[in-house]
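The chain that follows stands alone, in the form predicted alone, written as structure tokens.
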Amino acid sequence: MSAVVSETPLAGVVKAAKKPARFSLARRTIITPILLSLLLIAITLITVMTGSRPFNQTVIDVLVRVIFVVGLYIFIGNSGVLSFGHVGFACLGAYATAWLTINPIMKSSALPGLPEWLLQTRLPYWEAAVLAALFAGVAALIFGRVLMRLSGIAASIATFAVLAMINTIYSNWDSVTGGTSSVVGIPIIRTIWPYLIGAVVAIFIAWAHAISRSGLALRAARDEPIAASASGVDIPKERLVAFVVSGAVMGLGGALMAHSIGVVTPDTFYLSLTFTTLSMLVVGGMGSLSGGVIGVVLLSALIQALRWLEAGVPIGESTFAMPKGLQEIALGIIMIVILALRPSGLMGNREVTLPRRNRG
């Protein structure tokens, strides 16, 4: 009886500890995503109770940003790799939608080349932005079965390959696209609510692919790449899957874009874009999906601030401005700043979440 008494406790603790924690991952960490929704609600009902156009216009650049960088997170965060052409996919996006919510006369005039069918096609704006997610999915799949065969800084200068290659295709096919001329037409979207979904919703695919199995074999791969492959990781193929959905979330964000500001061409998704999205990606920490979040939201804001003070800010009875081209120059500063105190970003690789209890 006593032999049976003292064994009790230890095969309990054995039972304990070979019992998975299937869902302890998630359940831990999916206080991370909505903490940083709720922050994007709080700024979305700042504004809506403000009731600024300008400053509403302001927090959908914002959102619109937020989808940019997490989709760049969801890729260069997770697999380490560097990448300098994902603004193509938004550029994939915006058109795409531009075809599917211009009205038929108009395309008919203005983008002649385009298939009959799509033509009379006529959708509303969240069918257009979703169907431009999986096409800008689907073109991620194709370059990316080529590209994530790369590793390093050959991987990095063949993203940016893609994005020349799209700019200068969409540049130059004038009966599908208007080449260098703006695409009117495009429905603008002035309400702050579909950007805001838009934002969450990219928010939490990030949040599912960084802790489902692909998500933590590439984190492996990124962290131990030779371990990773001697475990069994196939790191093209789940670079190959970061890539996609990544790809799709830029082109969400595109489509959103195109929506806010009524006109696209393909110098607005080029290497002014590229840079300020990877910048507030840097800053905010490229392991970190709140990095991400929060980077945009302080950079943006910073932003905001100094093109604020070249308008010029009336002090008493004069008038406060800063000279012309002086944000780019005090922008770089303040991110070298940054990046000389905290080279690994704001955030490193931390993610907002709840303090934890002591439980003694």
Contents of the next structure:
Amino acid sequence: MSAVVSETPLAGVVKAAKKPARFSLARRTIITPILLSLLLIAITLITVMTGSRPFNQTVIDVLVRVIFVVGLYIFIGNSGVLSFGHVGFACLGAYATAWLTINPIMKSSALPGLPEWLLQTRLPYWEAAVLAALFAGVAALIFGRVLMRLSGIAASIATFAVLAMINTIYSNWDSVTGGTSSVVGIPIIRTIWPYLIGAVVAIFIAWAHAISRSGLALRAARDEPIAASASGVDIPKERLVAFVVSGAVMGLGGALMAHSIGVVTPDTFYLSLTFTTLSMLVVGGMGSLSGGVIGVVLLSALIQALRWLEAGVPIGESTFAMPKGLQEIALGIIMIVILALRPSGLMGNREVTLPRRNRG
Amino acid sequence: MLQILFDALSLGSLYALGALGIALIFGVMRLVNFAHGDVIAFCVFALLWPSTDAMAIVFAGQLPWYLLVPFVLLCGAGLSVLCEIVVFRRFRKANPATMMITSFALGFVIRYFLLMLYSSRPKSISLLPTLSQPVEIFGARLPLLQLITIIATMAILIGLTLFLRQTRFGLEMRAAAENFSMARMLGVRANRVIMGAFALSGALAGAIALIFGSQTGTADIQMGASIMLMAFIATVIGGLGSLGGAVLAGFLLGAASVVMQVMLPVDARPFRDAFVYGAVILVLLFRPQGLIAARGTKERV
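With the form predicted alone in hand, show me what the form predicted together with its partner chain looks like.
In what comes next, the whole complex appears, and the chain from above leads the way.
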């Protein structure tokens, strides 16, 4: 992969303003999502060729995390506001797909509080995943209407409150969500392709949003809030757009995650998933789509290697195994070291593109 | 009625102390310290001898109280200062988001360090058992512990206020919270002030650990998380960086939780926390800068 530094698409739009060629911004930046998708496709193909089952599951996890982190990027990267609440939308998506796909007989005994029409419904998983994404998007719209009026750290903590709120409700509303016990019976999809498609779709959504009018305005507001609002950017509105789009992508990710493991509990979608996904985004580089995707791939590889060490590696006659918990400790330490060396993440604000000839 | 008041005050005390610990650090270095909750958990576990058995083997917990209390406070302060020296010192110039994630990662490291030594099973401990006996005040039967919690919190708050207002170090710390670079130019030592803030905040975490540990009678590596979440929220509603605001908001949150516990219909009670978080978002909508806006946090153009 040839990574060449290029400016954010914002610089492109200034030039385009003089002579607005059609789709010039789209043509100039589309190489980034294509390269990232190729990376994921390559990983998937290697997995399919090795044909190993545990490896298959690992790569499915990676692809689901890509969806989450891209979802986070759409809001956090473009607005510059850290959000801790997005995993809540993944939780909404996962439960929505559970409601829609579980066998009606099981559903009426496990979740008797659901409305009659929902108890009778049984959709194929991909329809359910799309509906789950829409549901999460609507929820993000409702929460976002309120939250986006806040700024900076207040908004970050308020999103934390949203996460805790969703978790409290889903942990206690026994008749509809099964409380803290796990909801079982979600059809498990073991083939890797749906997850690949989900991740690629997420990447292209993020790209389309980033070069849309709203995305450009939002990034302008992130870098120069006062200048942007003086030029007529309605910051709360643009933030809301990003929040809804990213909420929907998180919902999609949550739904696919539910289908990859087959059970959901509210605590699957709480602090530890928030921490993992956020750290992948920040390590990769908060302001960059490529950073997010690369962060997921790198940290997932690292987690996998550490897990493998924890399980025990045969060295000569004895097996060397790390004590339990060391995996997380090592992960935390590596993250701190990366952040100390590169405070704005591995990619910073840059994207991967092909080398361009005429720059200027 | 009196019972409710005391419940609210003692829960509020915990939140207020937690919020204070976070606000102190935020004031001097604009760091939202997610590792605070894990420092609390560390202090509780410092009382136990490392073992992965379900039965807790008491270590320092056997000390008489006049040694136990300083020991736990020192543990908290020590760990907190260590975090500053090893980690946060390298992030002074980083942006707040990076610092937040770093503290998150550090908290994670501390938590799994505890998990490695003690396993994830909650352990029952009896910390200062004499305190759980009830006492009778104005016709209400209260656990002695609740009373001591409230009194201790008041003492800590008064002590801290005196410290910040009357000593040179307190003055430096307040100056640094208001305008850090100006304070440095006027001769305030940055390292000293920041380490002082971390030590104080760690000692507060130790105090919370003592109170919470003897209230619940269990040691759990997750125990810091719930208090910390409320403490954060309290710091924000109180106005980030404002110490008085943090304390006020901590007590308000405690009061709101207890009042909702009593007022809500039985069916809605499990959702109490959801209502509290909802109320928090409402407060933020009307006062985004917090109840008491701190000076020096507003950005200038």
